[in-house]
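Given as structure tokens, the chain that follows is alone and in the form predicted on its own.
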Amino acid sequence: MLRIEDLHVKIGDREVLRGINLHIAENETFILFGPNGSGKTTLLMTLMGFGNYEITSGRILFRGQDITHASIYERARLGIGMSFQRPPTIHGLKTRHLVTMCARGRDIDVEGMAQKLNMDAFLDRDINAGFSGGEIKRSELLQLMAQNPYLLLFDEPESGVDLENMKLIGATVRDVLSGGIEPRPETSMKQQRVRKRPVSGLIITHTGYILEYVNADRGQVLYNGHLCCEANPRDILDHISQYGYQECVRCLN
């Protein structure tokens, strides 16, 4: 699904990512841990194609296609979707309209998808205007469900979310990563078909709460722009909880 080869990325004059090598298979969920400032969000933004992140060497392959210099809209059309940690408020654009645009002409049941996320009351409100942290995360998930991408990038899905919202968000993330069920108009749940298509995920997490809901396959730590310590994500989380990131520093040294 995704292959990153010797990726070096700069923001301004500062090198943030230093030789990243990472692969994610079809139907695989990968967890990325790391302290603040380690380059985790930079990696996701680079994968999505944002212009402030300059690739100085290396390449990114998505489903066998080199997208190293592809634009954001090209990557989205190919099937990469991202849930942002702090998405902007967009005045004058209703949530309903953005969700419909994300579907790109596909026949989706916007109301049914919104009800699943308790977002039906927000469909006719401007994007993220006055939304709480949990409501913003649910709005992001609603857009991803409509987009139906092959690769889902999640930047801190637990950030700013209370426990009640975390349960719903965690369960929805799990569903979309497992293929989920895509509600369609005028069909009962029994008539709706489970999607038969490869779906992979890359999730950034600080707290590890998402692991209560998602069956992640592999994990690594990103520290000071370098990847290290590949292991079972739960084992990594337990080790970080007990020792912090100091063992990663020792390992890199």
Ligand SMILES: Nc1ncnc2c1ncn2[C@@H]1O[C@H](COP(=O)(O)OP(=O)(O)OP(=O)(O)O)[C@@H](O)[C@H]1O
The other form holds:
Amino acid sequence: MLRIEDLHVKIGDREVLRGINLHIAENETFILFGPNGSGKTTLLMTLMGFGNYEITSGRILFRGQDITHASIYERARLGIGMSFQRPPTIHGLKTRHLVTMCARGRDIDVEGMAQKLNMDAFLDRDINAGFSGGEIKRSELLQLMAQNPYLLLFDEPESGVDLENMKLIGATVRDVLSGGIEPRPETSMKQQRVRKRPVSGLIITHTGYILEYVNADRGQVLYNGHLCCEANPRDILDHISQYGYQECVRCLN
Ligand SMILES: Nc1ncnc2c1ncn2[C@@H]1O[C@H](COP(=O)(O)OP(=O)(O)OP(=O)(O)O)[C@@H](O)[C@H]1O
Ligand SMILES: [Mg+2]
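Now that you have shown the form predicted on its own, what about the form predicted in complex with the named molecule?
Below, the chain from earlier opens the complete complex, with every other chain and molecule after it.
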């Protein structure tokens, strides 16, 4: 699904990512840990193609295609979707319209999807205008459900979410990652029976709450622009809780 080869990324004069290598297989969910400021959001924003992130070397392959220099909309059309850590407020754009646009002409049940996420009362409000932290995360998820991408990038989906809403978010993340929301229209019914649509995930978490809901076997720590400590995500979380991120220096050496 995704292959990142020796990726170096600069923001302004500063090299934030210093040689990232990562492979995420079809139907695999990968968990990314790392201290504040280590470059996690930078990695996701670079994968999505945002302009402030200058790729100085390396490449990104998505489903076999080199997308290193593709634009954001090309990546979105190819099937990469992202839930942002801090998405902007967009005055004058109703949530309903953005969700409909995310579906790109597919016939989706906007109301039904919104109800599932307890977001029906938000459809006629401007995107993120006055939304609480948890409401923003649900709105992000609603857009991803409508987009129905192959690769889902989640930047801290549980931050600011209370425990009850965590159940809702966790169950929905699990659903979108299992491709269980709805089939892609380009596959015929026959194809759908034969082969399930592949969906992969890359999730950034500090708390690990999301691990209660998703099936993720692999994780790594991003430390100082390098990936290290590949292991089962739960073991990584235990390790970080016990020893802190200082152990990563040892691992990197
Ligand atoms: N537009 C920018 N201009 C200057 N520096 C930036 C910019 N965007 C990010 N950075 C810096 O790049 C570094 C990595 O930031 P990033 O947001 O990727 O960290 P993170 O690992 O996601 O942290 P957190 O856990 O706090 O979300 C930080 O030191 C940040 O200040
Ligand atoms: Mg971040």
